[in-house]
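As structure tokens, one chain now follows by itself in the form predicted on its own.
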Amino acid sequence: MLKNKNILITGGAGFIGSNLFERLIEEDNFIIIIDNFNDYYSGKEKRFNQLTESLQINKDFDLIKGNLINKNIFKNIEIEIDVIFHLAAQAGVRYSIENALEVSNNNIISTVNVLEYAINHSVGKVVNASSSSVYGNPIYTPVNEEHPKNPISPYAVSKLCGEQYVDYYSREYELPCSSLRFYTVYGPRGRPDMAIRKFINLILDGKEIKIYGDGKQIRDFTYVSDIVDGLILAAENKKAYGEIFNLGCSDPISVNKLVDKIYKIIDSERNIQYVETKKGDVDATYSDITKAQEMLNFKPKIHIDEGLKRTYNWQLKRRESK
């Protein structure tokens, strides 16, 4: 576990970032967060403030509001950084299809600026968040890191480009860094547009769920605490330097089965409409995590049934507190 370190988390007020922050702040680390609080993720600043209040912390972190596209934002950092977790990105596969320029600017330029800061300030390690979307529609499953890359959305292209920059800075400047390809992350504090959170809210509101396509597409749903485990393992382990890893549960289920599980947890009647598949959606996500298991000792712990219950309980509590 990382202890007594100075850590920068870009996008640290977001879904994965806030869960990582919560874990690391408990280990006597000093955390700096850079987040632009984009309107795409409504209510994020309020939720982050609620988190810090619940943790009863006020001196072990610093929050810098701003966009990583502006490299001057790094002038606000006044301490030496041991580890950077680069999680900031304009998310949304479907959103990126209509906003390719915005997504490219945010996701690519920000990554270059982070890497430039890291080499100019002798940062000890950079862990870059990538995505399984870089693979596109898989040729075979489970998908290992050597699978051909065929991104089918601007978001996926931007993530693949980010990986290439990380690899370049690793080779040319000997910067200790790694990229992690996340698989369909879900859990508490997930974005409002994410499928599981959206499905739960629709069922609780007595509304119809729309499933794109026939629902037979499979997804490697990965609980957020397992992703946090993988991020920390990659930061701690020197074997990860210069490497790329899949982080998934490696136990995918169909969207139809997922929805059935959610209806069962909520104890509600099915109310589903199937609609046309959206552009940019892949047929399957299914991770081969052998490399992360062998090199990082990565072991996903939360099965989908337990993860859905935890996510449902969090959403229910959040709705009741409004």
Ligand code: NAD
Given for the second form:
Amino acid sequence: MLKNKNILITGGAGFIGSNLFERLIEEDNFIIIIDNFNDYYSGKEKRFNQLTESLQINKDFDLIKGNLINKNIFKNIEIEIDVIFHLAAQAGVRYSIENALEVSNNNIISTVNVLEYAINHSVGKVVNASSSSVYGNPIYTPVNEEHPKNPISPYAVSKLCGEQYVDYYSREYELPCSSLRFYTVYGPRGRPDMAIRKFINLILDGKEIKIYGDGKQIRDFTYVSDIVDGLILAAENKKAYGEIFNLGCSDPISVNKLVDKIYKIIDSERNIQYVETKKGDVDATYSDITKAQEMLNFKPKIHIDEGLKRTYNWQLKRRESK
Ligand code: NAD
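Following the display of the form predicted on its own, present the structure of the form predicted together with nicotinamide-adenine-dinucleotide.
Shown next: the complete complex, the earlier chain at its head.
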């Protein structure tokens, strides 16, 4: 476990970043967060303030509000950083199709600035958030790290490009780095544009849900605490340096099955419309996590049934407190 370290989390106010922050702050680490609170979805800043208030912290944490595209963003960091978790990115496959330039600009330049900072300030380790979207439509499943990379959205291309920069800095500057390819992450503080959170809200509001395609497409839904485990394991393990790992649950279900499970938890009348598949959506995501299991001792612990219950309870609480 990372303990008493100086840690920088980029994108630390976002979904996965805030869950990582919550875990690391409990272990007496000093955390710096860089986040520009972009307006991709609303309520991020309020939610982040509520989180820090509920943790009753002020001394072990520093927030730099600003954009990583600007390399001066790092100028007020005066301590030596042991680990950078680079999670900041403009997420959203569908959004990236309409906003290719913005997404590539944001994600690629941010990553290069983080890596430049790391080599110039002797940062101990960089863990980079990548995505299963780099594979595109799978040729075989489960998908291992050697699977061909055929990204089908500007977002996925930007994540692949980020990995390649990480690899370059790792080889040329001997910077200890790893990239982790996350599979459809869900859980408390989840992004409102993602299926599970969206479906739960719509069903609770008595509204229709839209399923893209025939709903038979499988998704390797992965609970956020398992992703947080993987991030920390990669930061701690020297064998992970220079490597890329899939981080998924490796137990996918179809979107139809997911919707059945959500209706069962909420116990509500079904109201589903099937609509045309959206550009950028892949046919299947299914991770082979053998490498992460063997090298990092990564073990996803939260089954989809348990993860959905936890997510539903978080969403209910959130709606009640509004
Ligand atoms: P998120 O949008 O909730 O978090 C990203 C955070 O980064 C946001 O708070 C945003 O304000 C910040 N940010 C973006 N660009 C920035 C910039 N230029 N400067 C400063 N801050 C910036 O998204 P998330 O779901 O938590 O994703 C975190 C990381 O995980 C991303 O790199 C994403 O590509 C990757 N990922 C997520 C998933 C998933 O299912 N959620 C799957 C695969 C990969």
